[in-house]
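First comes one chain, alone, set out as structure tokens in the form predicted on its own.
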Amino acid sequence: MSDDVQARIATAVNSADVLLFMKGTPLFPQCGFSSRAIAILEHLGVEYATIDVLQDPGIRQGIKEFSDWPTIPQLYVKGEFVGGSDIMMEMYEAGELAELLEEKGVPHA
């Protein structure tokens, strides 16, 4: 991963309280996992930002190396990697994702 890509990812991760790297946009997710991740965030009523990795091949590959996680989507809360959609779903169902948002001071419903 180039230093430029790593710097852009680091800047993005620290620019929003909740950031989702996904395929597509919240209105038009391009995979089922990204769609599920958006549904979870919407259900939690949290404000979030997204980055469509399909628009930038460098970011698409670079985020996997940045997090050492092989799949997309990837959720970051206050700069901390949380996981992909499966982990998000498990945490959501257990109430742990809402707890994490509260611990990090991120407003949500």
Given for the second form:
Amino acid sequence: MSDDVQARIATAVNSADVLLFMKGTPLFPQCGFSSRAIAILEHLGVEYATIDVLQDPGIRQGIKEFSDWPTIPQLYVKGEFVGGSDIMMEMYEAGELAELLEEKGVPHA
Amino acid sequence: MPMAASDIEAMIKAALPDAQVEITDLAGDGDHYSARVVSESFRGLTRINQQRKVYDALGGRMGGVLHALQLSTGVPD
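Form predicted on its own already given; the form predicted together with its partner chain follows:
Below is the whole assembly, all chains and molecules, this chain first.
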């Protein structure tokens, strides 16, 4: 994996408070897990950015190495890897995702 | 090539012998599963690290062969 891709990912995760690496776009998610992740972020009423890994094979592979996590979507908050859609769902239901956003000072509904 | 539910369960139990594993075939196509894994060995771990243990048990198949495994983890009551 090129250092260039890793550097681009590092820049991206630090450039948005809430960043989701996903398949497709928020309006047209290309897999059920990405769709679920978007639904959770919408319910939280938080501002977020997304990166469509289907548009860039380098990022698609590189993000798995960056996080040492083999599946997509992947959520980052303030540069920190939170997890995939299953973890997001469990945390959302337990109120922990909202708590995390508060701890990190990220506004949400 | 998809994996059989029994193979997924066997791999998880090989790595986590105490685990209770419940696998549901979500779409009836042998390709979309959900797995609930409960193990004492998860106690005290973050959700991420609980899931990492299951991913490790599946030996690199997550995200590849198993692109559609929905996972939840927990500790025994």
